[in-house]
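One chain follows as structure tokens, the form predicted alone.
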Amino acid sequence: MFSAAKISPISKVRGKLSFQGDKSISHRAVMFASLAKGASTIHNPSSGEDVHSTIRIFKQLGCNIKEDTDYIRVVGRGFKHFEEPLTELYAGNSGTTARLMAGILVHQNFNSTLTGDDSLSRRPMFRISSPLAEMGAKINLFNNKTLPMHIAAVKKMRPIKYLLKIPSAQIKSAILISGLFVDEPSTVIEFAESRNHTELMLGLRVEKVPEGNLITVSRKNYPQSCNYLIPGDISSAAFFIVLALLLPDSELRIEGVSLNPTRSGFLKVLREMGADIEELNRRTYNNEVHGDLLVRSSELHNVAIPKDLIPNIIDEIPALTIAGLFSEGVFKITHAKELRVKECDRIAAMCSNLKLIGSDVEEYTEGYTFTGRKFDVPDDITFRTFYDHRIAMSFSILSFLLKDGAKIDNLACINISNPTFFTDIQKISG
């Protein structure tokens, strides 16, 4: 059990911030260089939770790897080199970890088992088992549905052609890391974008097409030992320049942070919205482009958010719910199903907390309603992070903004994506 915490409002926030690099570039990161053969350096990985999973599982698969202060050295196995692990592989609370390294086992001469913490263990796993079974792995499910994942070896995959059913990046990277394993191109089309991390990072060729992007990869596209400079974690800055808009007389700069195109729609909809978010000092690193950006206070009123911005504002749209919140005019979020098979369920988890503030909020089975600047903050309230880490920053950040400050129930979960944010706060905020 954890005690609740008092988080104390502040009344404005002022100075520079970097972020630790960008979780999900750092978990393909490890992975790339663990599976090319020789020494990569990786500078600026994020140091949370779930990249610690990636890097204890290939631990076990015999791999070298170093970790220093800011940077991580990998010395990887090559082609299907791996040693057979003694214990199962536990993946943690990370999604990516477990989604992605089944790609990478379903080709090993061995057999191996995933396993999760209780929250990963409910989230769904099926829809990367089907499309890999469909190039030839054997992997069986706790109910077919869930963790553990246990793999089987097999001689020979074969190249696929999928059509994906689910807007998603893990999804998506499971099966194109798959495809790295296969003389033969497989191609992945995806009907409407998600992060393309993977796609960069690897250097695949993406085509437009009718139905959307049309992805090819194949063993050519093996990775090799390189250098990678990972940029700031835009989901991590995404609370704080949240915080930076609605608190009076604020002015932030957030350096060296991910600029990627799939990720910033969260900027996009701040900017629609009003915000006063200046970008500065663009450039691009491993295909991925980097820079900084200048944030200052706004009054915001809420817009329409289109459906096919949805995949790529996902983690964001906790942190824009709070940016809403503080809004004129009605926030809605829709076609987000997804935020239902996160860490936690987000929308009722996000609908839960608001409805102890008396916001008019309004659950669907795909998202939530409610009226911006329309709350009543009752005495000694208590939010409840439902062990998930965006809930637990965007509730955090709510209560920095609130007269009186609030609890949370657990503030532990954190540490999963962002061990700095506290830190963080105190540097801006005096």
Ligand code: S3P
Second form
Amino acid sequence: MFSAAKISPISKVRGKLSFQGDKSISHRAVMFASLAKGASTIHNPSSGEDVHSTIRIFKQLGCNIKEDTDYIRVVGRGFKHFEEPLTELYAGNSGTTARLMAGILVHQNFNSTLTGDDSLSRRPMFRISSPLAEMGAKINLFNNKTLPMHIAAVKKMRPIKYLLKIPSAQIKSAILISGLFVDEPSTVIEFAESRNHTELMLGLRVEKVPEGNLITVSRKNYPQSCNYLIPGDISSAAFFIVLALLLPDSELRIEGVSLNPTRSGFLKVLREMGADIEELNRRTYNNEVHGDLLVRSSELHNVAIPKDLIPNIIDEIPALTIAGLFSEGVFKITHAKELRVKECDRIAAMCSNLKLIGSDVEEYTEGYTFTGRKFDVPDDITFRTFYDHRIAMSFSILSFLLKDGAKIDNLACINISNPTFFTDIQKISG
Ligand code: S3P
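Rather than the form predicted alone that you just supplied, could I have the structure of the form predicted in complex with shikimate-3-phosphate?
Below: every chain and molecule of the assembly, starting with the one above.
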């Protein structure tokens, strides 16, 4: 068991920060560098536990991966040249590792087993085993639903035409990555746009069709070794942006952060809420947009969040909720049932913690609503993280904002995505 940690209030934040590489892009860079033949370098990777799960698995598959302070050197094995792992492949807490790896492992000429921690072992995997099975994969799940995932070697896989019903970049990417091993083209159509790092990093063709985006992939897109520069993680920065907006007399400059349009819906919503966020030095590298942000204290009001934006802001909804709590008017999240199958049930987790501070929060199947600026914090409060890094960071931010601070039941899970969370807070809070 973990002992609860007390978080004391801070009065303002000032200064500048840069963040370790975006988690989603770091996973993909490690994967594509490992698939490619020869040496690649990945600058500014995430050093979070999730990306380490991906690195560990590729080491088990025979890749030579050396980690330095701010870069990783990967010597990839080339097309279908991985070594058969001696043990099962443990994806830890990382959904991206488990789901995207499945798209790679189904094409190898050995059997493999993917496992995960308690949280990952509860998360749905049929959503990827089903399309991969359509391509010819032989996958066995526990109860046909969850990890462990047993993958048997098959002789030949076929292309797929897939209509993505769940707006998920992990499902889309598992299929697209699997399509890299097949000569004939595979296509995925997504109705609602989710993060497009796989498409950008592999240079895939994306066409706008009446149903949404039509993405095409084949062996022609198999990655080559190269240098990657990973932009700062906007999902890690999100918590600091909210803090700078809500604390008085604050100004925070965030340098070199990802401004990929499929990830920056969070900034759009905040600006509509009245946030003073200036964008500077926009630049592009490896097809990914980076830039700096200047964030100043702002008076916020809640706005309607369109349903099409939900896949774009899915990881930022917990941070946005904290902004909503201090904003005028009603905060409402709908069409977000995917939140129920994240590292924890984030709808239930947010609602139960908000109830602790007397919010009038109402829980729905696909979201929740509450009145902003209406809460009353009792003495000696302890928020629960449910061992979910984004819940832990959201309620840490809230604790920094409360007059007497608050306790959090477990902060260790923050290392899943941002091991520098508290040192960064220290840097900007004096
Ligand atoms: C991710 C996609 C999202 C996101 C997760 C990372 C990715 O999940 O929540 O943190 O790297 O593709 P879904 O695609 O399942 O929504």
